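In the block that follows, a single chain appears as C-alpha cells, in the form predicted on its own.
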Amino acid sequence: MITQVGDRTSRWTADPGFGVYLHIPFCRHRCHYCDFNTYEGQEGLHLAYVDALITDIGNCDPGGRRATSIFFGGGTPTLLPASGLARILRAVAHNVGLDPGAEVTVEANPETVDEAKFDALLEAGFNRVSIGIQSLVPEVLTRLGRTHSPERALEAVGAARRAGFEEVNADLMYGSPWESTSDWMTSLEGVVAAGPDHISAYALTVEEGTPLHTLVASGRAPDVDPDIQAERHELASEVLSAAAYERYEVSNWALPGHASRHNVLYWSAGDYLGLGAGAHGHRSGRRYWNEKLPREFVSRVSAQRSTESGSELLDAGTRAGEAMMLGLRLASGVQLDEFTRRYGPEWLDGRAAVLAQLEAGGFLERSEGWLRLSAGSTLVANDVLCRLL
C-alpha cells in the first residue's frame, strides 16, 4: 500500500484538515534531556501493546471525518517491527480511513532503521519518516544521550531515499552547553548535504525530571544560553536558507512544497485524534489527554474502559487565543478574515489595543490581510505571543 501525499501548503489555513497521532511510548535507551513518555526495557508489553492500540482505534469515533495526516511518535516508533506499526496503520485506515494523498509519518531513531525496514514501511503505506539526528558531532551526541554515531544516522537518511522515501525529514538540536558554533555548522552542513526535505532544528530545553536537569541543578553541567541559542537559530536560518530550505514555523524548514501537514495542522489548531499511551487530542475545543503509563493503557483496553485520563473544554476566548498563539508560529502569520470567520470577532476586539502595540513596537505586521510576526521578531516569539494572551 504505497500512497504519495498529495498538494499540501505551508501557510495558515482555517481548513487544515483532520489528523491522527498515535503514540509508541518506547525506546531502547532514554535520552539525557528527553521528558516525553517514554519508557525503557519494556520490550515484553510491545505486542500487547500494539494489539490494545488497535483495539482502542477500533473503539474511536471520528466523526465522519477521514484522516488528511496521521503522524507516529514516541518514544520509538521504529523499535516496533515494521509488521506491528503495519497492523495500526491499517487499523486506522480501516475505522478512520485516509484521505486521498494523506500525509503518514513515522519517527525513527537511526538505530533502528535500514533499507529493508524502509521498504517496509514504504509498503505498508508509510510515505513520509522523520529521522531524530539531533547532531552530527561525537561528543554532543553522547552528552545528549544518544546512542547511535554521526555516520549511522546519515546512512539512515541514505536507507530512507534508496528505499524510495521521498519526504525525509532530519531533526536537529541546538544550544546545548556542550556545543561550539563550529559544532553547529558540521550539523548543519552535513544535514544539508544528505539531502533531506524538511529539516526541523529545536533549541535544547532542560526540562525538570530529566537527567540534564539534575545535572544542571546540581551543578554539575551549566545550563543553556539563550543568547547563544538565538545566535545558534540565527545560523540555521543563514545557512538553510542560502541551500534553499524555506522556514515555515519557528523551527521548521523545508524546501518548496514539502511542508509537513501535520505541522501546519497542529499550528492552524485543527482537530486530530490522539490514540495511545500519554496522547493529546483536540476536538472543536475539547482538548483530551490519555492514560500515560503503557502496561495501565492495556489493561484499561483489556478492560473495556475508557483510556482517557482527562479533558476539558476550552471556552470560545481561550480557543482564539490559543489559535492565534499557534498560528502566528507560522511565517504566514493568520489570514483574520477567516480568523474571525472561524472564531468570531470577539476576541480581536478585545485585543485591538495590544495588537496596536505590538505593530507599533515592530513586532507584528500586517499585509493584505494577514497578521504575521515580523521579521525580526522569531526570536521572542514567546514574548510576544504572551503579550497577546
The other form holds:
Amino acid sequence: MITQVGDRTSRWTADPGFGVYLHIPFCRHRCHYCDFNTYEGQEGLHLAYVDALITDIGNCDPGGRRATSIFFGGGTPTLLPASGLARILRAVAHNVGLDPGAEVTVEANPETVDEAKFDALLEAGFNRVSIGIQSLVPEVLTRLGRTHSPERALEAVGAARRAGFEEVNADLMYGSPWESTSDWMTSLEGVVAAGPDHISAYALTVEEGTPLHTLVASGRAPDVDPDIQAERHELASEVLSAAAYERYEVSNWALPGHASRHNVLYWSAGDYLGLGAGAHGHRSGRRYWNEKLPREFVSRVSAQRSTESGSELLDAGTRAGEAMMLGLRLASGVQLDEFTRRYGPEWLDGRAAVLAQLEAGGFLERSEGWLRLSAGSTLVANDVLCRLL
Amino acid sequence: MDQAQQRSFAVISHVDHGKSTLSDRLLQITGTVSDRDMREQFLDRMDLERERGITIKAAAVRMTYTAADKTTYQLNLIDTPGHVDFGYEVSRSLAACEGVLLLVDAAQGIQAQTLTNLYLAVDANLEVIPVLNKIDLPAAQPEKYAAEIASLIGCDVADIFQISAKTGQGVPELLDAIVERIPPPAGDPDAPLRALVFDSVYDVYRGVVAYIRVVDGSLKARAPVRFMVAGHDAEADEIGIMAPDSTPVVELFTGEVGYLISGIKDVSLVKVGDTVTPRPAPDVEALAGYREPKPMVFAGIYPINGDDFPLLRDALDKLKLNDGALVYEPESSGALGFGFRCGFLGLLHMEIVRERLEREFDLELIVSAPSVGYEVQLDDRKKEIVRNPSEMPDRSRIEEIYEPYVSVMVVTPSEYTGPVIQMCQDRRGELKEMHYLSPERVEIRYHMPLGEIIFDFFDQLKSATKGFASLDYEPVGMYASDLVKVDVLLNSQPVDAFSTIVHRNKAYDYGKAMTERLRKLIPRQMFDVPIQAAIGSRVIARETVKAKRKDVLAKCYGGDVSRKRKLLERQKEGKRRMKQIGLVEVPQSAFIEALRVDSDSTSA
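Same protein, different state: after the form predicted on its own, show the form predicted together with the partner chain.
First the chain shown before, then all remaining chains and molecules of the complex.
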C-alpha cells in the first residue's frame, strides 16, 4: 500500500530534506472561495516583485543546506512569464543550491499555460507542474468563479505531458453545493483519463473572510454538507484507487513513486525557507512569515529592510504536537521511534492513556512501530487530533 | 398600647389580586407613610431594597388608626409568604394574628393557594373578613364571586366588602371593620414572656433579625432571652417595630409585634415557630405548632465550570444564612463532576435558590432533574432514605419502596373538570373530593405521588385549562409504590445525571422521551453513539446518534501550519468544555436542556 521509490517517498520521515517555498501573490481573477494571499490587477508590480524576490533570495541564509524540493505557489505563478520564473529559480539555485534530483514544482492555472510555456519551464529546471483544474463540469466551474473551460484544463495536462513533464498534478475540488454526484464522477473520470501521475482532491471549505463565506453566512449561497463531502471523498477513493492512484495523504493521491516530495516534507514537519510576500517558513521549531502585501514587500526589499513580519518559537510540546498533527495526515502515519528521537519521549508518554483509548476504539492503528489514523477515521481526523493534542 | 386597642391581621391573597396595593392604601390612610413619601408597592420595594442591604424586611408593619369611635388603635399588618412551599411559615404568620383579610380579585375569583391559606386561617379560628378587590375593573363580576365566597365561608353576601385598593374606594370602611370585627390579642400580660418567632431574616451587619409576636408578658430591650427549641441563650440587643421603617423601642408589650436582634449569626438558631422566653427560664410551655422544616424535593446543583465548586459552596453557605430550610451536602456525579445534593421545601423554593445562586453569586449551574425522597425497605430489614436515583440500592435487595404523597388541590372552571381529572389519573392520582365553589368553578382534591407533580404538572395543568386553573398541594405521608430506577446509557456507559426513579408503568415513557431528547441534543461524534434506557440490564428504549462523517482539514501545507494548529486548538477548547463520558463528548448545553424542568412549572 505504502510505496517508496528512490527518494520520492510518500511516507512520513524524520529527515525529509530541506525545502524552499516561493510565493507569487498574483491572480488574474480571484476565486470567491480562496483565502490565499493573492491579489488581482497588480500587473504593473509583477516585474518589480520578481526583482525584489530575487534580491530577497540573495539575502536569505540557508544555513548550509541545499534544497531537496522547491515549490512555486500562489496565487498563480504562471501569470508571470516563464523567463521571470526561470530567473527566480536560478537565484535559488545560486544562493541556496539544489540537491541533485531536487523536485521543482510550479503551480499553474490552465489559462496561463501552453506547450511553449511548459517547454520553457522545463528548460528552466522545473520538473513538476501542478494544474488547478477543480472541475470538469462547466456549470460547477462557473459557480466556483473559475473562468477556464473543462477542455482548456485537460489540454493543459496534455500540454505539460507533451512538453515532457513527468510529474503532473491535477487539483480538484469537490463538495460544492452546486455539484452533483455525477458531476463529481465526470470530473474524476475525466482527470484520470488525462493521466496525471498525482491528483489532489480537496473538499470545498468555506473559509472565513472569503466572499463565499459572506454569501453563505447571509444565506445567499447554500452551505457545504459534510456528509455529502464525505461521500464524494469516498467516491474519489474508489475511482482513483481503481486507476492505481494511492491515497497517501488526506486529500492527495499519486501513482506509486509519484508523491510530492515537497508536500511530504511539510507533513513530516521538515525545515523550509519561505520566500516572497506572505510566505511562511520553518526552521527547527521556529515558524516565521513575511510581509503579505506585494507592494510593501517590494518596498521593504528596496529599503533593505527585512521582509519577515512575524515569527513564533514553538516550545517542545507544541512542536511535537504539530509534528503529530501533520504526520497523521499521511496514510503512512508517524514512525514512533524516529518521532521520539526527534521530539523526545515526553509527548507520547504523556498521552499513553488517550492513545490507548483511541487505539482500543479503532481510531488509531499501531503496527511495526508506525502510528496512523485508521482508514475509517481519516475523515474525522480533527476529532482524533483534538483528543491527542 | 392597651391590648384592647390592638389588632393584628394578615392578608390572604393570590398573586396579583392586589395585596400590595391594598397595603399601600392602608399605609396611606392611616398616615403611616405620608402622601409625599408614598410610592407604589411600598412594602415590596422595601424588601427589594433589603436585598441590596439597605433596610430590613417589612414582615410586620405597625399602623396607628383612629376609628369612627374616636378611639386610636394599633394595627399590625403581618406579611405571609405567598407560596405553598412555605405553608408552615404561613401558619406561623397566621399564629401571630387574630384575623385575616381574604382578598379576592373580583375578576378572577378565589384561587387554590388562597383557598389553602383560607383553610389554615379558619383552622386557626381567625376572624375572616372577605374582600372583593378591583371592583372598578370592567371585567369584575363581584356578584358572582361574592356568592362563591359566601358559600365557601358561610357568610352573607352583604358582609363581603367590595373595594378598589387602587382608587381607595371602600378601604376606610374596611379599616373600621378590622377594628370592629377582629378581636384584640388574648395573651396574659402578667405571665412570663412568651414570644412567637414567625419570621426571620439575616442581616450582614446585625446578624439574625427575628420577627416576633409577644404572646404573653412583655419583652424589654437588653433582657436576657432564651430560644426554647434551639436551646440558645442570647440578649435582646435591640427590639423594635416597623412603622414601616425599623424603629427601636424599649419594650414590646403583650400582643405586640416587632423585631428582635440578639447578635445571633447563625440563622438555624432562630427557627420560625420557636418560642422566646426570659432567662432564667420560667416554667412555661413552648408555644404550640413548632415544626422542623422538612425538605421534600431534592436536586443536584453543579457548577457548569468545575473550577467554580468552591464558589458554589461559599454561595450555598451564604444563602443558608437566611434560608434555614435549605439543606445541602456535597455529592459527585460521573457526568456532572462535583456539586451538592440540595433539599428544598418544594419546587418554588428550589427555583428561588437556583435563581439566587445564579443572580446574586453569578454562578452558571446545571441542576439535575428534581427527585423526591424515597424510603427503601431492604430485605435485611434495614431502611434507607434515597434522595438521589444513583443511591438506589440493587434491585435484588429491595423489599419495598415508599414515596411521598401529596394532597393536591386544583381550583378550575368546571368546564375543564374532565381534562384535569384525566391528568391527575394519568399521574397515579386518587380522587378524594370534588367541591363546587359555584356552578362555574370546582375545587378538586387528589392524593398523588409528589414525584408525579415535580416535573411539568403545573405547565400541563395550565395548558389544559387555558391558564385558568390554580394548584396547591401539601404532603400527606409515605406510601408503597411499584417503582423502578431507569438508567440512561451513552455508548453503554451509564450517565448518573439522567437516572431517575419512576413508577414501573412509566418507565418506558421516560426512557423513550429521554433517549429521544438526548438524540437531538448530543452532537454527532466520530462513531455511532447508542443511547439506551434500561431497567437493570434490560434495555427498554434505544436511539442512535449517527457518526459524523467528515471533520478534517481539507488542506494543510507549509503556509498555514500555525493557523491550522490554532484552529484545532480552538476546536479542542470547545471540546474541553464538554463532559467526556467514555469516548462520547457531551456539551454542557445537552445536560442543561435534557434536565430542564420548565421554570414556569414551579411558579404556582
